[in-house]
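Shown here is one chain on its own, the form predicted on its own, set out as structure tokens.
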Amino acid sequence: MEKIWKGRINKDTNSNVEKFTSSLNVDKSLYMYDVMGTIAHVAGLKKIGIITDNELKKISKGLKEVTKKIKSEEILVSDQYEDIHSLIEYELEKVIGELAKKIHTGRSRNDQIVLDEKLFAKDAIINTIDKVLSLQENIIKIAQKEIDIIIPAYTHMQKAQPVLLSHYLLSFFEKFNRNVRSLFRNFEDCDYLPLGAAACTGSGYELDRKLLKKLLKFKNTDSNSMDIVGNRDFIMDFIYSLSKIMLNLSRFCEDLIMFNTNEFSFIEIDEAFCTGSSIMPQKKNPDILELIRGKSSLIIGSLMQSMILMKGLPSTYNRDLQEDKKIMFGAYQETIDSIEIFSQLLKKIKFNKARIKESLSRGFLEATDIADYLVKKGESFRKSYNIVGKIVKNCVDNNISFGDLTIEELKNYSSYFSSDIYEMVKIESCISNRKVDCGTSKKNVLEKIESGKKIVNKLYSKQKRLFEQIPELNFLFNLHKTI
């Protein structure tokens, strides 16, 4: 098959070169966006007199037929086509003849591919936001249901202080909330029309870019043709957001893997989300969590790939950029798959309340509250800290707990101790003492749960409004009837 760039090159392309340079197996998923951009571009050509009304109608109908063939896989993807752009152009020619050769007037594959990628990214961002919001909803529901469970909080992987399980879960709600905000910013950065840049210096035809922006539902127009064709910041930024999501998922998975061990036994993962061992009959492995943790490294690696791809490139378009789609598509798919299955797994987790309660009795989780008790009685904090440290050392040496000490024994450490200490340092009191608005008191956490519900609903509404900035293929197919 003749190449769309025939003329300067007289020799047939080497078969190995054909295979090596073809991107169709990757960019074929952009066919819908390429069709959208083509219809809008042809409408722009019609406005400046390059295309007639009747030709626009024939091209629109032809593209609709080509789209159906691609969707039904009637058109075989093979190395005879260099990319999705040439496939659509040549297949359109089979349907409408020589007229198809007009559709590329005034544009280049350089601005064409940026358009396709931005349209894809806008859709992908909307879908990713949806997945993360669904996960946040599940976190909120579990936090509300299990509001009375208290677990040990850890620093340096050592027991630190008691905390509401709900407060722990909401810490990940906050992480994912930042991720959603990043995704909304990514959408805004994608919302600049690239068409009109052509190869690198701008189209040789006075295209109405405001019309193209309106038809393709972009909010803004990019302003420098050289920057447009070489810009992949929007891809790197999107992958950066995906990397942060996967990083947070990985940390969540790491906690749950730890809590699921026999040594902790804080949670039980539903068997439907576990696998067994090929040799050890007793095993019930948290493979889903481990795979997500592993996949996070792939997404972070994708971010590095996208940046390194750009690092050594001279200005404008270079063929290296053919590889950016593979990176973005892979990072996106792995991320949404991970979010979705993690969200399903999380809903099925059971909490071992008896084991958790038993764990709270060990590790001197009330130590900080004892020090705070002495401070509130009049002691300095640094001296209080030293006193409680000595008490803990004594308890450890004698294999006893703080509650085993009499008030007389406590007074040997500080005269500020009185009988109210035993009530003040109950685990429940340690929780209620954290009244600062970011703390783990039940009142604060319940308020954060209600606030979280409102945040999710507000973000869902904001996400739905993004669909207004996504072009509709059926509208574009019938564009010839309206302009």
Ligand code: ARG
The other form holds:
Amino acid sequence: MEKIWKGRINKDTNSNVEKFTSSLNVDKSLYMYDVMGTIAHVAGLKKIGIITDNELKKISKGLKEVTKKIKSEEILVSDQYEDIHSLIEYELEKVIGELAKKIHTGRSRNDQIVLDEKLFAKDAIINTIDKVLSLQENIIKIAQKEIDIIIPAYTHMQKAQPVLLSHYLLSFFEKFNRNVRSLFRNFEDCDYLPLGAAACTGSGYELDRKLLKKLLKFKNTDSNSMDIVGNRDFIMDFIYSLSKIMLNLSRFCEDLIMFNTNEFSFIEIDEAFCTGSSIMPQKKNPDILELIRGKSSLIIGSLMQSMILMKGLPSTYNRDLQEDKKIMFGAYQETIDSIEIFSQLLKKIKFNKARIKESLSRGFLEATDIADYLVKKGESFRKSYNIVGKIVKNCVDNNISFGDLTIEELKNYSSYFSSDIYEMVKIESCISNRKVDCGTSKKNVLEKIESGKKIVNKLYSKQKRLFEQIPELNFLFNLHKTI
Ligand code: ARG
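Condition change, the form predicted on its own to the form predicted together with this ligand:
Following is the full complex, with the preceding chain placed first.
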């Protein structure tokens, strides 16, 4: 088959070169976006008189036919086509004949591919937002259900202070919230029409870009043709967001893997989400969590790949850019899969309340609150800190806990101690003492659960509105009737 770029090249392409340069296996998944862009472009050509009404109609019908064939896999994806753009042009020719040769007037694969990738990214971002929001919903549900569980909070992997399990869970709600916000920003950055740039200096035809923008539902138009064909910022930004999601998931997984160890035994992972060992019959491994932690390295690697691909590229289009799709598609798919399975696993986690409670009694989690107690009675914080340090040391040396000390013994450390101390340093009091609005008091956490629900609903509505900025294939197929 003659190449669409045959032009000045006289020799047949070496068959290894065909294989090596073909991107069809990867970019075939862009076919819908390529068809959308083609119809809009042809409608643009009609508007400036390059194509007649009747021709637009024939091309639209032909493209509909080709799309059907690709969907039903009637068209074999093979090395005979270099990429999705040439596949569509040749297959269209099979359906409508010579007329198909007109569709490439005033455009280039260089601007075509940016369009396809932006349309793909817009869809992918909407879907990613959906998945993260659903995970956030699950987090809120668990936080609400388990509102009375108190766990130790850790810093440096050492017991620090008591905290509501729900407060801990909501810390991840916040992280994912930031991720959703950056995905919305990514969408905005994708929302610039690239068509019209052609190869690199702008189309030789005065295309009505406002019309193209409207048909393809972009909010803005990109403004410099040389920038347009070499711009992949929107891909790097999207993968950066995916990396941050995976990073947060990975940290969440790491916590859960630790809580699931025999030593902690804070949680139990549903057996349907565990795997066994081929040799040790007693094992129930948290492989899903480990895999997500492992996969996060792939996504972060993809971010690096996408940046390294760009670094040092000369201006405008270079064939290196063909490799960007593999990177983006892989990162997107792995992230979506990870969020989904993690969300399902999380829903089914059981919390071992007895074991968690037991862990609260060791580790002097109330130490900060004892110091705060003395401060409230009139002592300076630094002195209080030293007093409590001495008490803890004494308890450790004698293998007793704070509650074992009598009020007389405590008074030997500070005259500020009185019998209300025992009530003040109960684990529950340590929780309610954290009244600051980012703290773990139950009142505050319950408020955060309610506001979290509202945030998720609001973001879902915002996400639904993004669909208005996604073109519809059927509308475009019937464009010749309205334009
Ligand atoms: N397949 C290419 C890509 O994915 C687009 C085609 C541009 N090729 C070219 N030789 N100008 O980037």
